[in-house]
Every structure is written in C-alpha cells, then in structure tokens.
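As a starting point, one isolated chain is supplied in structure tokens, in the form predicted alone.
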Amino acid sequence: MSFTILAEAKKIAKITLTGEIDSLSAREFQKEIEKMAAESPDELVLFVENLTFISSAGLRVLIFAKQKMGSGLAIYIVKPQESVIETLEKTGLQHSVNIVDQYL
C-alpha cells in the first residue's frame, strides 16, 4: 500500500497522511515532523481520512512529535478511520491527542 505525506508548516503544522504507516513509512513521517519542529508550531494537525493503518512505529512518531515540539503542542487527528481510532485507544494515546471530525 502506498503512503503519502503532504505537509505545510507555520504555527499550525498540517500533514495529510494516506495509505499505511508501517515501520518504513514511519521514518518518512518522522522526517516531516523533524522539519516542522524547526518552526516550533503550536498545533500539529494530521488529516488522516485516507490513512488505513498506523503501526507502533507510527505511534512512536506521534510521541516523538510531542517530545520534539514541546508538551504544549496540541495534536489534532482529523477524521480517522475506525482502525486508527482502535489503535490509538489500545495504546491509550487517544488521551494525548484531539480526535476530531474536522479542523477549521
């Protein structure tokens, strides 16, 4: 399955993720997070409507984002599929992010 990242950064970093985040694509995801961390965003918005799977490596990137961008960083996960929500819930990570249907 393919994996695509479309990213833009400023005070609100936005990334669109599609496909699957496995151990290989998580590295690419982490590189984007590292680039965006240089701009010290206040919010990280992940548009994941077409993301079908997130592995533990992908979850580690979310934790890395919090560590790299600061504990005050708000992470929004926009329109996740049920499988992604289940993964977040199984790990307890849903308490550290904001799961929303849309981001304004």
Second form
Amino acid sequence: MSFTILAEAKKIAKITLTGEIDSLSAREFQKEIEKMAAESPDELVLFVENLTFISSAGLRVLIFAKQKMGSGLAIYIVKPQESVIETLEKTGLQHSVNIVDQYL
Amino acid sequence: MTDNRIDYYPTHEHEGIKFRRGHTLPFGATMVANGVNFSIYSSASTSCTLVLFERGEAEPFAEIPFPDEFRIGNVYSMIVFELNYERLEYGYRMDGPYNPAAGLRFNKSLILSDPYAKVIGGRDTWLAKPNWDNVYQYRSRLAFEDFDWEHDHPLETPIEDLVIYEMHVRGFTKHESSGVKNPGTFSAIRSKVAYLKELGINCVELLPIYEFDEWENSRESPTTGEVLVNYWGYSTVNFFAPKAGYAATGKFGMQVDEVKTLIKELHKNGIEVMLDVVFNHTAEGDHRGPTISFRGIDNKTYYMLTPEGYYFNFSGTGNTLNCNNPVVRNMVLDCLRYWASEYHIDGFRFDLAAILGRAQDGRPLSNPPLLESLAFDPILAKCKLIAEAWDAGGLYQVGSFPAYGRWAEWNGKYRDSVRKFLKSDPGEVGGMIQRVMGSPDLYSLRGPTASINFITCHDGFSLYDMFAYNDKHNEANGENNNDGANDNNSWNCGWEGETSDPAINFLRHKQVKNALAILLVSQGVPMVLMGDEVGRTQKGNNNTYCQDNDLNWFDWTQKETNADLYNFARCMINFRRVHPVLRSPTHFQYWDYVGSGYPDISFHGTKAWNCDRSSSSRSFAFLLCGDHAKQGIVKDDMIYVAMNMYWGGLHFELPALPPEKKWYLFANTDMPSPVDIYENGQESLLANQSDFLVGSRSVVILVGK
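Alternate state requested, the form predicted in complex with its partner chain (shown: the form predicted alone):
Every chain and every other molecule in the complex is listed next, the one we just looked at coming first.
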C-alpha cells in the first residue's frame, strides 16, 4: 500500500501521510481521525512531505476532522508538495488549515 | 447506529460484483450505505445493462444486466456494493428496437452516458486530444455532495439592484496578461474577484459551464490555420455536470469542488452567480450526430420528432429537446433544483427560451407547463429566471414571454433602440424614452425588472467593435463570412477597423462611454459584456463561437491602454449602485406622489420640460426626482441625463432645482479623461446652473444635491 499512518494520540495528534490519498486510502485516514477524535486533541499535525496527491475524498477527511474535533481544532499541514498545496488552494481549503514548512 | 437495514447487503452477484435491487428515485448514481444506487429511466427499451469501468481503462471491468425484477414502471434501478467512488466510471447499454420512423434508435453496442450523471469524464483537460477510438468517450462519474459551504447561501439580491457581467470562464483569465495561476479555469477567476468588486459588478453570468465537448465540429481556420473549436459551449453533453476542462482540478475529477469554491468566494464578496443554461438542444445533433446519451436511452422522449421520426430543429443546431414532455420537464426541473441547492446558484439565463414554451409537436403553448413549473417551484423560488425570449424557429416573444410574475427577459428591443439611437438614426427618441424607463411599452404589467437591458452580449459585436466596424469580418470562422448576424446597427465612425486617426479614436471611445452611460442610467437590469469596460475587440468578428484565442480572451493590458474606458465604466457602474433612484422595482408614473414638487420622472429637451419626440430629433433629456427613489421609500439626489446624438453641440436648458440644491457635473462624455467623469460624491459644481452645452454625440449626467 502506498499509504501509511503513524499516530501518536495525545493532545497533539500527529499523522504522517505518504503516497496518494484516494477514496480507498481516505477511509483508513478517516478511521484514524475518528480514533484520535475520542482523545479531543487541540492540534492535528499532518506530515505530508511524501504525499504526492490528495483526492476529493481525502479533502473531505480534513473537513470531517474539523467537524469531528470541533472548529477550534488547528490543523497543520507540514511541508506539502506544490501539487498538494495547489489542490488545497483550488478547492478553497487553504483557509481552513495552516500550511507550514516545519512543525515545532 | 444500528446497521441492520436489509438494503445494506447484497442479494445478487455477477462476475464477482455484488448488488441488489435499488431505489427508483433519485435518478442517476447516488452514494448509499456500502454502495452506489443506480437508477435510469427508459420508456421503450427492452432491457438495460450497467457498464462499470475503472477510471481511464479502455475496457469495462463489469457489465451487469438489470434483472427483470429490478424494473419498476420504466425505471431500472440497482445498488452495487464495494465500488471505489472516485475511480468509478459507468454507463449503460440499452437494448430495444431500431426503428427511426417510430422514433426508436436503440443500439446496444453503444455505451451511453447517464443523463443524470453529476460528473462527466473524457474531456478532463481543455483541448487535450481525445482518444477517438475510445469505446466510451463521455464517461459518467460520481460526485461527492457534501461540500463544506460554511454559512454560504444564495444572496437573493433584489433583481433591480443587479449589475450583471456576462462572462466566459476560460476567456476571462486565459490571456497571458492575466498573470494568474492556472489561467482559463474556475480557480483563476478567484484571483480576479477584487477586479470585479472594484468595477462594481454584483452578478456574474457565466456562459455555459455544463459539460460540453470543445472538440465538437473542430476544424482548421482558413485564415490563421489555428484549430477552431466549440469555445462558447452552447451544446450540452450533460446538464448536471460542470465542464471539467474549465477546472484546474479537472484532471483529478475535482471540478465540483472547484466550482463550489468559486461560488462561495464570489458570494463572500457580494457577487451573485448566474448560469447561462442551454436546454433547447443537446450535443447529439441531428440523425447524423453522435449517440452520447439521450438518443440511445430514450430518443422519442428526449427529442421533438417529426411524424417521420426526424429531428425538429428549432434551435438551429440539429435537434430540439422535448421540453414539454413530462419526463423531460422533470429532468429540467431536477437539474435546476440541483444547481440551486447543491451549487448555490442565484439565477439562470435560458438560451433560446422560447423553445421551452413549445408543445411536443412544436406549437407554441399559451400556458407552457415547464415555464409555469419553474416559476412556481419551491426550491427555485428565490432564483432569478431570465429568458432569451426567442428561438431559431422564428418564435419571438420579447414582451410576451409567459412570465407568471417571475420571468425576466433579455430585452432585444432595448439593444436595437440604443444602437440605432447611438448611430444617430432618426425617429429613435420615442423608443429611447420607453427603453430608459424600463420598457413600459413591453412590460406594463411586469415592471422594469422584467427587462434585462443590454447593448452587447457574447453573440454579436463587442461594444468597441460596434463603433469600429460597419460590417462583420468573420472570415477566421471558415464559413465565408456567411455566419453571424447582419443587422448589427453598428457604425465605424468613419473608418473600417483600426486607425491611428485621433479624432476617430476619440469618437469611438466617446461612443463606448455613451453606451455605458445610457445602459447604466436606464431602469431595468443592466448587463455588461466581459471586456467592454476596457474596449475589448474581436477585430470585427461578430460570431466568435469557435475562437479560442485573442478574439475572445480578455486582454488585461487594456485596463491600462484604455484606462479612460475602464475608469468611466467603473464610475458609471458604481454611480448606479449608489443611486437607488436608478433602480426602481416598479415603473415610474409621471406624477408627484410624494409631494416633492417634481414628478418621479420627466422628459426634457433643449428646452426644459419640453421634449422633442419628432422623427428628426436625435436628443432628449430626463430628470429623476430622488425623493421618489424606490417608490418614495428612500431619499436620493436629483439626477438629470442629457443625451445628444445629433452631430452638433446643443444647448440644454436645465430644469430648475429646489432652492437648496445645486447642479453638479458627474459625467460628460464629450470631455477627455480624466474630466469626463468624477468619482461618486466628488462631482463638480456647475458655474452655470441654468444651461449646459452638450457636445455632439455626447451624454451628460448631472446630480442635483
């Protein structure tokens, strides 16, 4: 599978996404988010340096995360590739997330 | 949540694919628990097969015939389990008789698109060369319908307050001067929202964005060698799917999200979105055209047929959608409801709408059920409905379109009157008086909001070309200049085409300003064609439907090179927006019903209170009393507009103001920029309060405050 999740559920939830998120892998991504939502994290940090593509279903998981974890949740997208940034921009999601080069 | 519904589980299996009986409604492919519900109507077929593809694959991975027990009435439905929503492409094979004389054209060797598909694949990137050997060119796909709209909602701006901007999605940003990422796409328009706002536009009307095939009838231009394509897109492949090739994300199948994101952004900035919708015909053409969907699924339901089984052609393009067949009527209704509710569309402009009022045999109906249904539909209740009230079959209904208190019309008579007046034709003053009042001669019972006023639109000359060309120059279209309209009422100001003569160029710019000024002070709803505010030229081509190039693209450098026009347009549009007296929802009544001492509107000439309407007259003026704004509900300034299309200057005696008010100059098209127009609120006090010399072929606007 071209997609892996490394999760450490505490107040800051971290997930590393690699490869492509399409509707199949988005389901696993969503399951992880659901698990983490139970812990009510304040921040969701997605390490995406090796993510090459995020599909419509993948974008929906981000919106789902906000809905599930509350609108106060800060989402960080760390080191996205240009194509992923473009997808977020064209679909208007860049306003709902923080795109950063590094998460401290 | 309990998970014990029976329909969550398959009952049947075919080639390893699991499925069960589906739900007949809604039509189309809908995501349901664990699967996808497919439902399709066909009245005369004998059987139907669902064809499933992995995205982009040449051959389907499964073909599932609908078992007989899955058909209720004329509807086939099934739920298929475990499908990958984003990778799936589907279609249908319909079996049945091939008997054109009886209106039946079934051919089960073809794979057909779903008329209710929400996304169509196959033309994902604009002008990417298709594989012509593909067995299934226009592939039905699924769309997610759970977009995050936040608090967005259609704006419901009163129609009389709109300034509509007729725009082509690709043409707006495709020119290299646009300086945007992904030029020519929905996403790129978002980078230009600030421009629209500054210009004062509060509604964009998008030329067709339903999926069409830009390759349809593509050929080479005889003059330039460029490929000529279906650029305007008035040829629908599918009514529910947005044009993938207009989306930067079309290659990923994410056009639905991209369009919705654009609409959300425009709404945030107070700009409504209207769609130009083409329900009069489809891309399948006549009997020689391709079979894409409707023809193969239910030919005699979807199309108006002659008694011999050929296609009626009231659209001028080969076929005519059978809009008043009850099934097709419902499809149109479903479609518009879908766009209004799922895409938050604020209104629709119906191409060749007179066809929507024809019976199944082509007769015009006095009480067309489709038009009535749309007018009274609960979901469309706040949408603007605008008819192009004529068709190519000769039905001309400007002023008489069945309106049910809801429909507005593209006022073709407004366009014709203003054009003739601008080129100094005699006998136009009487007509112009009607036009600036919102055409009460046409819409006495419907009010000025029934009148969509325009001087130019995509179809015909651009505004600049109206004053640069006497004749059309359509050679680049490769039809020996036979295409396009001949009755343009244009005038080249003394030289055909581009010139370096400063006097002619000054006059052309003046005429553009005259046109914009008249349009924006007329009662009714103004519509501006994209680029007219910067003097966009089509080099004399008045039918640029096939030109994907500079003839159609907005050249952003013109905002600087024609800065005088842009500045004039911006100030005029914003003048209309700040003066409610220009935007009455009801017709003026010629009398003083608020006790201001002035009638709501009055007409004048070189003598105040004395308008020369004789056929030799080419000038008149009108005065709006601000105390009557919005029927006296709000207070506005006095506004006086003098229009002199005579070729000599004329002294206009000004109507006297109440003693506490003075006349200020807002616009005088006879003056060079920047003293041709003033910013709103910064008008210039007139030294002479009783007389104004209006130059030859000029419009003067004064504010009394």
